[in-house]
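We begin with a single chain expressed as structure tokens, specifically the form predicted on its own.
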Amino acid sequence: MKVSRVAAAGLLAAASLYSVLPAAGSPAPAAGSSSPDRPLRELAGRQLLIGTAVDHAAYTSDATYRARVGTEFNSITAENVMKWEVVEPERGQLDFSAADELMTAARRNGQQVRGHTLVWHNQLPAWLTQGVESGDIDATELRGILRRHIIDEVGHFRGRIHQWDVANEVIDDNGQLRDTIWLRELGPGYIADAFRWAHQADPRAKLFLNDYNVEGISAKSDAYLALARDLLRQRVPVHGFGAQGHYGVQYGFHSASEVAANFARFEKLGLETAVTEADVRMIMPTDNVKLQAQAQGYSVLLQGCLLARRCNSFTVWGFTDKYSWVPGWFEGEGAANLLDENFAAKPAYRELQAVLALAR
């Protein structure tokens, strides 16, 4: 990382600029202006991939949403259309059409793409989960199915995906391997297998572990550190560690230095790091105090990434409250994104502009 951006991130721990930035709807700055009121991807420049998860339905139907994806971000992640239940809803019938549309859009917009996700315990096709539950699919067959899925999907996008979330949420909040269909049927070796198969299918892609509640040092992030060490000891091609960054203002946040210190542990192993799914939800309704707290939550995640030596990607999990996943999963909570339901900038968006501007 450039010294300038590290120093700037440190300064932002003590001072915030979003309160003095122009309000949403203010005239755009002149070309060449040093104003921080510019699109995030322009402020990030080449120092950082600044990305968003993309809702495919919104992208195809909402022109404002589609335009902002292109102007604000230099990286995208498919929110759902690369997940197994979408790409293989019927056994042996692969459907990459929606994902391919996003890949085409990314190429048109000059954006990198993060692949999400290859091995997860959620959003699996019904034919797979029901087959295992009924006993029609035994452990040997399941291992072959998982291998085929990874080879097929990674191979389909070979050379076009910058980073893959290979093993997603494989450790629980107690620091133990999560009790999933994969662990029960295949044993802990499935994680190493997944990375090896993904690397076989695309040797150039960066392969990541990815999870929530691992932004700071904790029993869960300790467990990931031990897992990463073990995988590397086995010469498994693991290249990165992703902290999702799903925060809630009611729970408080880590400091930027805590995030950076945690990332540094993985970087000492030779891994890249990334913030992969950042959002900051709140108990509804919104108010100014919650919105200012939300801005701080986003800020510490971005500052922590900038302070780390090998954090090269910062992705928000959606950017407008209009299409947020949060209300559907957390009753009474929402407003988790950088822009409101009308695409107006919230304090969190202004804060990220300020952090990126100072870090240039």
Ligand code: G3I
Given for the second form:
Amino acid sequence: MKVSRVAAAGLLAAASLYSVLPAAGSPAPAAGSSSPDRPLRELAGRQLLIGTAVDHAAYTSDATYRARVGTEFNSITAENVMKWEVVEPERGQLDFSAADELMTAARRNGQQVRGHTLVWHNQLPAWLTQGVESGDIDATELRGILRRHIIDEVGHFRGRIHQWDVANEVIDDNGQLRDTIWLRELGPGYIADAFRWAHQADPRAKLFLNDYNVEGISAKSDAYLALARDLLRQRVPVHGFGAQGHYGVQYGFHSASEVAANFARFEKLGLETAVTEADVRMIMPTDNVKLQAQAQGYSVLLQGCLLARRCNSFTVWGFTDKYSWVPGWFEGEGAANLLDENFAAKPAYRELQAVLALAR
Ligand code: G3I
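Alt. form predicted together with this ligand, vs. the form predicted on its own above:
What follows is the whole complex; the chain from before opens it.
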């Protein structure tokens, strides 16, 4: 399988087939048909987990969205409801209700789940950040709180999470450990501790480092390679490296072979790799040139993953422009997803179908 997958991806690097597929905007593909116009999860088959971030509010309120999550993807990631501010809004009050709804849906849809995320500097509960700021919570207590959080959350989902993003965005764009509440209060050892506690709570889950701007070879991905080497030397249970894949059409993209070469460095250490949060935003309004370029952005990430030997999971950070974090974060930008706000296929969706169809 690997050989054909790699060869296929190599072929794809040379030509794009998506032009033979139905035009963008045509209705959702019929499951089980022989045409390449089939749901991504069907085209991916067993060779690759093809996933999406799921917006819990949209999932519970939008039937079209809910149906498409089930038919299109064989893996899901909770976009927000497994984050600390949601699962422990008040100290000691755990609330996994929203996350549990997504877990139940995943089981119903025969999907794997990527856990996101255990240690991050964003979306922390106010009681924690204010407690540290005021000095009420000192470093020793904070370390205990972090340990408790990881044991509680990983333990709650024990045996049901495929990959956990244990440490998210812990290195800045200069390749230095990111200056966060965790580094300031606990020192660099918090990263190793987090992996050990997660492994203790669920020895079967694959534990990942995850970040953005690490899709290609750069000072930042070099720093992650050094961090991974150092953690493995300390026998810390790190199993994978995730590149988020948040691209912008206006910034251009790496080549598929550069993404694969970068992943190969981590795989040489014995790690798995994954694309964990792919999206390709653009400066609005959209036009055909930007939409074609967007298709290439998604394509190089998927081809890079297929070219790599141990990249077994490709997740998009949302799949329809109807629900996207981009406009709220990047003023004047948007349309970052595979389907438009009416769930109609964009060139990017057709491109991923073509890449997966050829790689089968
Ligand atoms: O839940 C509250 C709601 O009660 C309130 O009414 C509303 C209005 O302020 O805010 C809601 O919280 C928002 C939350 O998403 C849930 O929708 C936050 O304001 C908003 O900041 C948060 O944005 C999320 C962002 O992470 C926060 O950093 C995005 O949806 C989510 O897509 C984004 O995801 C991150 C990954 O976790 C890590 N990598 C980058 C990626 C994009 O930033």
